[in-house]
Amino acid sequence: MSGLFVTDEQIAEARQLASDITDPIFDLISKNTTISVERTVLRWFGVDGVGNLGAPLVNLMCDRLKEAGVLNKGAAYWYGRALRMGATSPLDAVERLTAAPLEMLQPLPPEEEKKLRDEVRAEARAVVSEFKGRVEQRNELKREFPMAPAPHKYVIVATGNIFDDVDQARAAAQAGADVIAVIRSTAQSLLDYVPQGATTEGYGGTYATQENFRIMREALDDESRKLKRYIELTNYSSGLCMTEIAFMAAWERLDMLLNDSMYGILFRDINMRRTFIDQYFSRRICAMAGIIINTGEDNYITTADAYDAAHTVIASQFINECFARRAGLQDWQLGIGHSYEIDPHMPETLLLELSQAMLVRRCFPNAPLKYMPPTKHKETDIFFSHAYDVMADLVAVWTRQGIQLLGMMTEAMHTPLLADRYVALKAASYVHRAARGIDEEFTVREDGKIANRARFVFGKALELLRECKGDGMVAAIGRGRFGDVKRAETGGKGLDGVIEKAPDYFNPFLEIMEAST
């Protein structure tokens, strides 16, 4: 399957356009922070906790830089100030600077500037020593429970409250399940702060919060000893607070994040300056913390046409890629999203299906890969829908997809009970373990209906790829390019928490992750 469709020349071209794409937002990347990205610092020193009215102390204390005009030399260096002040503990440090008249405070002499920034970064190389040490936690348990063969059976729970989840998700690895995944309460991404505690009530899901991360990492840990098999933990870092839940979810030993450089953009109509900057800082935590990312490519062809539309897939995901990879992630890290949902009326729809799953394989040979299963033309014939997902479970396993998230039968119904997901892991498992080889068996004609195909989408997605570099990814995105979706530089929510950068803007962990890269 390696050599097929397209050469190694015209990916190679795909990846250079796609860097001459990135190079100008990383210009802007470097030039400022946001307000979540100083939260997020904050939280690395241990700033926890709520104020008297409910506020998160981060967004108290950030808030409080922010409207004195000061937080542009980062939180970091402001924490610093407030141990100069006195202050013997975070908590203290943040009542200090929210008391204090920050714009009337004077520049230190340089020795004692430079003692301050010595010792803030001292401290962010201990909190970084002990953040390693909760990950080597995790990979210990998973070199002790290794896990089935890929491709790994992803489901979702998604009740809002918490403790219901951990018996739905124990359940699920219990039937079968590899990977389960929290799915977020609705709009939880327009939320311009992170919910404090375990939480009980949602709408679509179940607020992601560090309280919630920490149980349900807590019972999938306990399941996968009694199972004798690893269960890995996803949840979503995106939004307005992307960068903060992506150290909570590290902190607490998650997998996976579902974290994409445009999806708020395009899909949560969130300022694309500030997704750009977040995503940047929110994937070097995940680099740090060998979390493999989950990219929402197979979202576009929900909102255009999946047949029409495959070559915007293609594209994306070449761009995504180069935002990881400069981001510090590895191509093992790299859970490159799309899908199965080209209209199943269509004639010929596996072959077309099996075209761009391996066209995706072929240019990223090395990256697991993430396979959604068919959602926008299911139906509420709950016998069809079960054979329309079973055609993605076979196309998983003959294109060696690394996570694939399972298809309901009920999906157009109703959330999955637990009984829709047995019935659909059994099935998957049977497709697995029936069709396991089966990419070694047949060799797909180069001249025939899936190589003509591959090579007509890549072809259309390098064309793409051409008018992004040309024009500015600002106004492909513009152009509504991706998922038939338009959105401005300048629009959408978040863009008052971007801020430039000082010329002596202080950022110690962004230091420490930079220099492991």
Given for the second form:
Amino acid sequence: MSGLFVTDEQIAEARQLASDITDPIFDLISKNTTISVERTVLRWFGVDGVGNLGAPLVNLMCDRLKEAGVLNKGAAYWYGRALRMGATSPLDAVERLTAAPLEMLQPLPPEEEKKLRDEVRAEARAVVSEFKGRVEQRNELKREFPMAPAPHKYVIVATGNIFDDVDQARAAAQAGADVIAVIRSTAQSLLDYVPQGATTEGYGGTYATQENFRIMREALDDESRKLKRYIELTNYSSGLCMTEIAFMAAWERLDMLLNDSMYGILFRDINMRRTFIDQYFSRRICAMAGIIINTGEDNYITTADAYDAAHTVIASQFINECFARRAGLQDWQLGIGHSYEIDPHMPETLLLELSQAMLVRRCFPNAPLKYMPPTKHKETDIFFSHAYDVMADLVAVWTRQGIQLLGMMTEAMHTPLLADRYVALKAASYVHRAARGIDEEFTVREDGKIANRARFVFGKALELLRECKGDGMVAAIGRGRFGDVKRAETGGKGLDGVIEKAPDYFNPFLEIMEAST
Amino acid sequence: MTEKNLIRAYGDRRDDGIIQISFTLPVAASEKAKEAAQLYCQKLGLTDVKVAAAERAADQYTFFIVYARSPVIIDYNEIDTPEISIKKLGFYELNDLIEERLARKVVVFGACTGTDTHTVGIDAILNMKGFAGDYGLERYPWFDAYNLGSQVPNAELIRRAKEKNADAILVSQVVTQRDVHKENSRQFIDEAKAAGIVGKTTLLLGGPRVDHKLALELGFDAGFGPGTKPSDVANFVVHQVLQRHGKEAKGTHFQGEPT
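Switching forms now, from the form predicted alone to the form predicted together with its partner chain, please provide the structure.
Complete assembly follows, chain above in first position.
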């Protein structure tokens, strides 16, 4: 521990405020579902594949149920009805339901209704048990080939073609990477469906599809065995399909997911209600799958200024943590995000960055934390850029970050070349090796610049949390308190996909996941 | 005829022609790989090739750092760039100039258009805060700057800008995979032509892979690449506006203009 800076009571107060702030949102979450949550339920039952025009079957079915005004009973219920109609496969179930006059269907006699639910619950339990077996495969591989010590070096591949991504990911692993992220195709977060199959064309990244996940995880399993060191895979559970992506990633044994309770609202203008409901269900899945989530507070200080907005990062982290714990995630699964983004032209920025990173470590002692590199103030002098990244490497090891996304010297120029990743990995390995344990050697003075800055930032974070509690999250977001971005409760994309649950709403997966914690 | 000014790359003495390059070859690190790097550099026309580092970047990839001499000589006097007759103006001077010569605010619209979600470029130029200690256009009292953010359709940006009689439109393009930035920029110009604003509104393109030549080719009035400061854009826009309104001689060159 580098320093205390703030008292345990102050931290407990921040945590309590976050809990009070999120309370009303859990009321919203428990009363509503979304079309993407329901599509995810169908995916759990094995509804996969696409219809004639390439639309995923889960979309066809949920759109039909929504149109008929009956999705509020839950897709699982209708899946059960289709089974009762004699459906013999998930595809058959979809066909029967899309053809049926759903508006006219009356409830079954109570006895039958109960039977239907029991049957569907039994099937859900069987699916979950198969799922847990898959998660266990990963855990076994991890036990056989333990990971290198933290900070885990995280790099990105982004060719647009999953097969080229595999080559780049293997090369990065061979050069020392511990975590591979496959960046998504630009704007996938705004698609209200998940593309299907292996993809070889993407813009700015590669589409997140279940098949792409499978291909990459298989390659990394192979590479882990060769290197005798487990290599983690991560992707993005964000946007309009965050819940479906969470399911697909969990099923294909991904290890980590970018998953934030507010990112979609702020940075993709996705509707607030939709996001809050979706983040809960997606996090429930992550909790059960043992997936480490990465929150997105680093984004706040790419839009707002990192020095001025430092407190918004801390406040949001408490809120993200609260949402996460309430969704059943354990502390070891919380890759709470922050970054090294203060304008390097200012004086004492190393002290300021250390202060912020130490404060985050102090507030979340048991979370792995996810540290992001400088991007906003990167210029194209690659030699300076490299030196700049190395400072972030030092702060990462000093403050015991669990996961560190490595900066690329060609940031602000192009998607990383193979050699750019190599250079970053070599330098980070050196700095981590050289400075591991430095925090135990140096005590930060409680009356110095680092501690005073940390106390100042924490104080402002508490103020912001109090404001959020007083006026509510919705108002705070409306005033642009996070990331300088203003959003309204009924604005943004995807609100029409929010559906109030009927009194007899049925979702056996939610029942199982909520019962397990 | 001006006299020639012949120059070569400078290492540590005049005309030694020393350059440094780095590259990767898709082969496993070995003595043979090093020889391959040598040969590769010789084929580039380099002499005295010293392969300073041959690093195993991955099982089947080797990363090289090379120092060598390049025989290339260029005549510096052959390079034709316009004479600069006006100094770049600072924040206060530029505001004063607008107030004095135009007596109204300069209206600027900007967005990252198409599917591109990255606002970092347009934010650096327009937001109050600016970039590297250089204020963004929102901070200039004599600019009216509208930042529409990312994923804005080209037609939407043009429509909004027309409504406010914008003097300039800034299009930012960050994602460049498969030249998506060029495709989208061309589409912007097509929309601008259809809207009849080409030649009236100053159209600027910016982004990490944008240069002035590319922007001109695509039909923009100027292009701004990496390292551009908000003040560079501000100066350019003001001179353009003054020239379009006949308040400055056409083709007047100024310090920091894109070339």
